[in-house]
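This document opens with one chain alone, in structure tokens, the form predicted on its own.
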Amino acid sequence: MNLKVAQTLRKIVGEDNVLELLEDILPYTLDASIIYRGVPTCVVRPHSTEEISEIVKFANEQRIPVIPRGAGTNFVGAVVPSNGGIVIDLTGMNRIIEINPANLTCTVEAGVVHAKLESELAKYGLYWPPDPGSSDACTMGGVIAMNAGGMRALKYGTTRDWVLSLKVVLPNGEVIKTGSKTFKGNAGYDLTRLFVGSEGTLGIITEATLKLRPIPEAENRISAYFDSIEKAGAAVSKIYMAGIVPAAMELMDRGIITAVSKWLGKKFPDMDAYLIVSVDGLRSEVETLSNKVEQVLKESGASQVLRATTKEEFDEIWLIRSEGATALPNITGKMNVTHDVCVPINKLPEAFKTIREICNKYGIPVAIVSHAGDGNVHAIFSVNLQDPEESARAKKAHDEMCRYIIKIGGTISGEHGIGIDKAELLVEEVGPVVMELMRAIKRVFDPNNIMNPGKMGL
């Protein structure tokens, strides 16, 4: 690295928060896509705004790319360092500012983990509604920019829903705040919520202050086996007719569930698909709503309906959901490559089934799991990414599947956000005036494109 470069920076920051040696940032130069590397000429760990503030300005003075990151959890090449550049590790930043219960609001900074944040909000009767799957890992910085969603979303909206107010350093090293801690704002064009999403393309999110809500004093968890993932995916729309919005509906299909059941040594039905479905709310509510998910199941063509009733059976109904993830790799021997659409919900049976006719066709496994109450569907690829042929087969899977999306009046992203791995598709998604408006607004907040550069197409 430029010596000037490493000295300035080692000014800002102290001399043991500047990464320079190749065994220290190996781990900056992929993310949780797995495909996508980079190396960054640096990395650097601020521990305030001040700081960051700095270290953007010199960056922006000598035209060096910089990359913000939290814990990588992300699956589209959003933090890798494409370009090089400056990795900006916010996870040093992890204060838990406020936690106001009588506003119903609470303001951290970026590098506070998740669930952290969730297990002292839980000592208030508090909770924030959004729950992305990495929760252990994840960082509020990272969620926000990447507008992240989880298996609560249906009721309770994406990240984008609950941000009230950002204090943000742009390209420049300008620091700004946007929004307020007030529920209503309408002071003026919405950054806060373009900021949100933006996956560190216009400036760097330092700390945020979020709207919370009470957790909720029951909830309730029923599971339905059923004999094709098509009915799974049609109950899902019965539910809403029936006047009903769960909390959660969560959907695995077979591979999941035979994957689960080999990995646990577990016996489980021999179905197409599992459909999970929760409701939450004042006891009262959630028992009467629970007997008329139950109905709707069994009158969709569920085998199996079964409703938790105890700590165990609570969790019990959620281990296929929960050990998904880990088992697939385990028993397939291959790589899980997570790929993240989301279509109207009365698509769902049509999705499903061509999502698996299009991998069969490239001979690539899939299994799919999808936060079925708002349409989001996750197609898991098995891929041995050391084989050359067959990872192309896969992108090939992949973009077909992508553009048959569209075509329905999907979305190539519900959650995961775009990075590197959709950049491409997204004008098709979007169309090209659009993608130039986009690249406008990226030019007035990043003039000399240091901010992330090449991410969303950008």
Contents of the next structure:
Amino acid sequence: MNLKVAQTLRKIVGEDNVLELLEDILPYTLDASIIYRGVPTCVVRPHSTEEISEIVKFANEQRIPVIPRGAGTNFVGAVVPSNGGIVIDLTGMNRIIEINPANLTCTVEAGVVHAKLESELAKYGLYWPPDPGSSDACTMGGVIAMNAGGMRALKYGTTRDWVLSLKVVLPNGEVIKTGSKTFKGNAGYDLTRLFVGSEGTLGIITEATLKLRPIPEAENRISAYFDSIEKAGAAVSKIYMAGIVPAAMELMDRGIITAVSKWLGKKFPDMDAYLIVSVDGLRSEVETLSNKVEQVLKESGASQVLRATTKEEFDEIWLIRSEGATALPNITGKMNVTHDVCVPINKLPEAFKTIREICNKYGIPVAIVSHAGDGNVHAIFSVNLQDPEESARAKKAHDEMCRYIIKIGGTISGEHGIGIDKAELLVEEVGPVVMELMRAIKRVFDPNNIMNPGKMGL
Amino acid sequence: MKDKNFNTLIKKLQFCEHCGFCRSVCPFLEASNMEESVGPRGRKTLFLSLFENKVQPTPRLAQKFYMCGVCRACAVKCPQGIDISEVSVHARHKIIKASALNPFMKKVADSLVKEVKNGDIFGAAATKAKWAENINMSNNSDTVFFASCMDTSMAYGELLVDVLEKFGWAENTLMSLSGLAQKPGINMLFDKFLARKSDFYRKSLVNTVKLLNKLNVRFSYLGSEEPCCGAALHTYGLLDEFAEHAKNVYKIFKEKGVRRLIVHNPICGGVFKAEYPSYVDGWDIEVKHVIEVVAEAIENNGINLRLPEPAKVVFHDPCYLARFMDVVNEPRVVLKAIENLELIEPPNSKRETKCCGGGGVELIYRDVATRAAVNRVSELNAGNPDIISSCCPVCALMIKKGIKNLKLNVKYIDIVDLVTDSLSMT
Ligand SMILES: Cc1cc2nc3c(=O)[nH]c(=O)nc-3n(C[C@H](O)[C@H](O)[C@H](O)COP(=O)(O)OP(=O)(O)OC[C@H]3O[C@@H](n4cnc5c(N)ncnc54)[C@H](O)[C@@H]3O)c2cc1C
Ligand code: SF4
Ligand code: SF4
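Having displayed the form predicted on its own, please output the structure of the form predicted together with its partner chain.
Every chain and every other molecule in the complex is listed next, the one we just looked at coming first.
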């Protein structure tokens, strides 16, 4: 690294918080996408908004790319420094600044880990509804910048619905606050919602004020098997049509069921799909809802409908869901490559069928886990990433799947974002005019394109 | 064997999804304010780069792997069961082979090799069996009480860590200190000087013997002929030396007709149980922790146990007891059987226990280790216990350090000492 850059950064954050030796920075060359790699010029570990402001201001003057980084658990290469630059590691800024039960809000620094916040909030009987599966690792800054979803999104929405206000360092070093601690707000354009899901391309989020909810009194989970995944997909719509909004509807296909069965040496019914419906609310309400859900499931052709009401029973029926990702690579001998698309709920049966056909055509084994209640489908490809030919075939299958999803009115990303992985496909979905609007917005914030360049096709 | 372990590890690492779940449980990552390169996932990336020759072995690289307490918390958390402690150990091996340790760490390596061979990792082999001089043991059984050099000589370890903590420059003279401890004549002086500290650790050994006698367990003790288990060689990455040492230890056990070991120190127990089988062909020696023996006795016959004064006790599961020896229920069976004792569970217990900050890190990266100890002790203290109990000399050292740093009133008492105090010796 250029001496002046190193000296300036050290002056801002202190000697120990600038990493530039290969031994220090190699771990910052990748994220959970695994396939994308890039070596940063250096990594800095700031501990305050003021430090970040100074770093970014300097980087902007020097036209050095800046890559904000949380825990690096995104699947799309969103924190990979494809052209060098300064990685700003926010994991050291991990204070929960305030939990305000009376106002149902909390304020956190960007590096707070989702699960840590969840356990602190639980002490007050509160929670923050978005629940990404990466909770134990991912940071709130990353969750916000990716607009993460999770299982509860069908009832509670995604991150965007639960962020009230942000403190952001703009690419010129200026610090702004968006939104307010209020549950309503109409003061001009909604910049908070713009920053949510911006993948680090507009500014660096340093603090966030979040909207909270009391933890529901009760939750039941109902599981059911189907002899075809299409039938399971159709059952999801029927549950809504019966007037029920569950907290989650998770669907696993035969690929997952078989892998878990082999992995755990446990026999499960020889069926094509497994659906788990969760209902929450007041104890009395949850019982009524559970009865109704069971009835609809049976009418939709489900077999072996089971209700779980205790923690032990939850764990039991959740086994296929929780062990899926572990079982697959151990059974197939290949890596899990998780892809994320979303379709209108009524298109789920068709989407399942076509995704399987496409993967079949390219000879790529696929297993499906779906947050089916909101049409979100995770197609887990089993790929030997060491084999370039197989990887290329998997990429073709992926692109064809995405194009098909766009065609049926879906989107190429339900929750995992665009990053590098889907940058080229984004324009196919949104079209050139919208893409140009996005670029124009980016220019307003970041005329020198220093903030996480190359992500989201920007 | 070592290569087989290595190849299995490499294969397993291919399945790593980079999910970062291991980050959430690594005590030394937490103590380093979550800096990726000294956390489990970072170690994985660096390990693969090292073996693909993308990064060279250097003292700086060594730091990444030696700042791991080999505690296996990551292995329990990882969806793929990937054990980053193995990554650390194999990387250390490669770094040592490449002579890339800094002078201090190189000196530690050299003296470990020497001292383990002599039978005591702190160089106090001459006084190792002193604790048992006036104790009656049956001494003719194929069951052996393995007292461990860590328990017998931990006072030397404590002194070493204290000196290094206060006088960083002592890194240069450190090994001559332990060298001194070996010199005839001087070693006795040392032992006198450290008597109070030694009593603290050796008391649990004396009590273990009392307990086993009380339970009518017949056992022998190998005295000054007891070998060192070599755990430190293994964790330090001195794998060739460990492999050779383990075979020798097995030979000694066989010559002495040992069929079953009872340990107090779970580090020795853990390494016998979890590592020896893959380094020693035909390893057939049963290994038990004394607390398993006590729990068995309680379940079979019941024992009257009553603490003289009522106390709230929190049990800290040593990593080696919970994750290497797979012993988690027995300490609870025992503590729950003691009248006047209220047992509280800390956050992170049983297989999910959190390392005390030891694991060898306390010798090299003292400040990080102390922060990890403080973090763990804060958790242990959360339910306001009167006593923190455990059964590992390194945990004892670090927990005492944490208590001192946090200026807490809580006491540290070994579980064996608690049981003995509760025993009516009628
Ligand atoms: C096992 C597993 C399960 C997952 N489950 C889900 C799921 O259920 N739902 C879901 O939506 N996602 C899921 N993900 C994806 C991922 O965990 C989420 O996107 C998560 O929000 C990323 O957080 P992070 O801290 O790891 O961010 P990173 O990966 O570090 O960063 C993600 C993006 O955010 C930007 N960024 C990070 N911090 C800041 C900041 N402070 N300011 C500005 N930009 C910032 C980065 O530049 C990057 O563009 C999962 C991932 C894994 C590995
Ligand atoms: S938890 Fe396991 S799979 Fe996840 S990053 Fe750590 S080692 Fe890899
Ligand atoms: S073994 Fe323990 S200290 Fe080492 S990486 Fe795993 S969790 Fe961290």
